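Just one chain is shown here, as structure tokens, and it is the form predicted on its own.
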Amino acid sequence: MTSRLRFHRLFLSLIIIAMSSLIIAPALSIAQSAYRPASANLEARRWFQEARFGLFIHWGVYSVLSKGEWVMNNDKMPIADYEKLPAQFNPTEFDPVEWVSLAKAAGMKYITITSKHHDGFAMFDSKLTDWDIVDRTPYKKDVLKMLADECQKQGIKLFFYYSQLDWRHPDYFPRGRTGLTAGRGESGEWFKYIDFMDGQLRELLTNYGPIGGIWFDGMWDKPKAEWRVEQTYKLIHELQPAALVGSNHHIKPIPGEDFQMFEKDLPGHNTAGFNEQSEVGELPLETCETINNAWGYNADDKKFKSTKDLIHYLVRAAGYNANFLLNVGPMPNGKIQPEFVTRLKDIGQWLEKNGETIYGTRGGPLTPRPWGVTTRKGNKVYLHIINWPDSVLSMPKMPQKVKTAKFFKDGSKVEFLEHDKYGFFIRIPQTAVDEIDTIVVLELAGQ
């Protein structure tokens, strides 16, 4: 066989192969390349990024237990003793008006609840399973619908989120990681649960009025099983083209998705080890953390974050060009824990004073620092100085002039000095340090 003949063929197979590869590829990579969001999307996903601030709200029959929303797995109790629960979950203090206008308060934009956790259960009117809030509980009402009613009302936007995981499923099948206690049966069929996940989303999405989006978890329960991610993707933005998707997969972002979360962690870092394979992708970020540690209801928790780390945490989250996402799990009286009110309401009022610095702004110009982090709109940047015992800051040159600087709280001079082959530097008195963010305004020449 000549060089050239074996050239060809050769050439000639490598061509079949890639051919075929695209043939037996997943439908996730094919028809997940294809999205285009929307121009609604794309508005929707500017006024996400401009939003900052969110109240994340994890409540369930788990409550009862006041043990947290993943009792059932922990304490492995089988589904005949986990389905006791609703019984014993009537909400007769959940006032709607009331954890809206909290939000409201705590400055927050919009809330992200659970509509479905790990259990299964239907915080909502599901048509598809009796194994929800109206047919099982004696509180017999759709707590989803009365808060979707008071969220527009109040003008707050609401996310749904959605466990895509199940313990009690009996088509969640193969099983996962967790819940192998619950005492499922040895069988399924797995796209049949899908077909059940897809039609309690189209109520969701078809039923509750105008939503900003669905929130995803429990793909990494079973991270190599086919999701059929684009069908339900797809599902999601032609109910509603201005819903963001979102996923709590702990991976890179995959297409078709309009939002990426990190859990308990800013963008790029791996602290509460859950974000190891989350690269930080092109998409508008959020960050979500608990108050104390637990995300459901927890009695026995008493490690409550303070306010000023609290704040620290979405000053830190919008210079990583992320929204903070806070945690509350009501209890089973459907009334929220003081502990959590005074917290919410206490940052609140700091944003009421220093709100311009975090809404509506980038991170950047330059990345977070051990002292703080800078956000940016227009020609102004701002300093959030919240961890600087000196008195003089040196940084990197900003990318235009500096005309003014000044300190955000009174508009009091800041005196600075330009260096072009040293960089900037501002001089802060002690009597300026304010004890939770000293905050300058630099503005910049140009735009």
Ligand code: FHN
The other form holds:
Amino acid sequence: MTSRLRFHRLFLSLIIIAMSSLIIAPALSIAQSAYRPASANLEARRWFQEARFGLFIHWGVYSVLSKGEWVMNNDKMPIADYEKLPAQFNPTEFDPVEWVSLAKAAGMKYITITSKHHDGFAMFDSKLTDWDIVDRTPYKKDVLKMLADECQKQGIKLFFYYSQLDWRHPDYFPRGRTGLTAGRGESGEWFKYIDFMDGQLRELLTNYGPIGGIWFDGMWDKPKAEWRVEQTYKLIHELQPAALVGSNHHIKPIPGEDFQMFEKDLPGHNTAGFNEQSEVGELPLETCETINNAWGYNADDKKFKSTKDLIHYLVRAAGYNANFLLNVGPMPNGKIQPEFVTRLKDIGQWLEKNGETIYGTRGGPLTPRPWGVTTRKGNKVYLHIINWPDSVLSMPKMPQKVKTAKFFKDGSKVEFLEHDKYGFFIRIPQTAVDEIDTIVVLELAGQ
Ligand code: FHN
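I've shown you the form predicted on its own. Could you give me the structure of the form predicted together with the ligand?
The next block holds the full complex; its first chain is the one shown before.
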């Protein structure tokens, strides 16, 4: 072949590649941006934003070892060893009434529970595998069904956490960054695994009544893989249009998702290192955190955050226009440890008095400040002053003229001075300071 002909062929193939990328990219973006949330979904998003506070539950057979939910990976347990755990998992003291009642006592409006974590173990009766709670444990009951029924009885929405990452499934291949010591064969059919995952999601969205949403996790294990999320999200929205889809992929939201979550950080922050690529989008927001430092039950983790710290996290989240999903990791006997129970109940007592300033609000007119945050509902702005030593607090002008200023706690008048040019000053006498959150309600002239 002459060199001239070779050049023409090469040039032609480059043109074809360039043209196909021009065709694929917009086709992908058109396909992805084709998602139009149903009106039921938009209503569910509004409900979600009003709810502001939920209970995260990480529960699985890993709790038998009380070393957290990553024990299989961290202790390099081969599947053969890990498979001995379900026989020891018999949560005879699990009481869904107790769990749902505790969530309500805490002032929580929804529960997000792990249906399947990275170990691949289904905490529900899956017909697609026997690696599940009914087939492999002496307990033999579908705890998600028990919980779903109780949630419906008590008016609490139930979301399912679902790990796309799977350390046990043979078709989760090629492997990602984790689960490399499970002893799986060096082969597998990736889309057979994705089909399996879609099949289990179909079970979760068909057999457990109305579901608040699906909380995905694990795409970060194989960020470049073809996760086929568009098909999965379409399946979810077809089965239950109001089910909200979120994914803890640590990047900005993908079309088809209905809320954006942040892990161990407030929206836009990245102190814990999970959110380096996730700029804050337009979707409803949620941040999640643990009470100690463990998601799954860890008997040795005694670093419990104080009730005051947890309330501050809830208040700051609301100031960032975000929900707070607070986690418990139940014990293998089905009980929630007392250190968690007392804190949840204490938060609930605080919310009984101050819930008006959190539930149904949106982020306030001021971006979060060192002294605290603002939330807003109609023509009321709530100043949450959680860290201010002085008796006078100054801030920028409010969007509308301030008609009145009162202490939320007792309705007593707050002395304030509004200056057209310089902004707004309030006086906080020491007697009015609350040790957790000094809340001042401003009534503005107009919405
Ligand atoms: O690896 C998981 C972890 O076990 C836990 O489920 C958290 C909860 O947000 N998500 C992943 C870590 O980013």
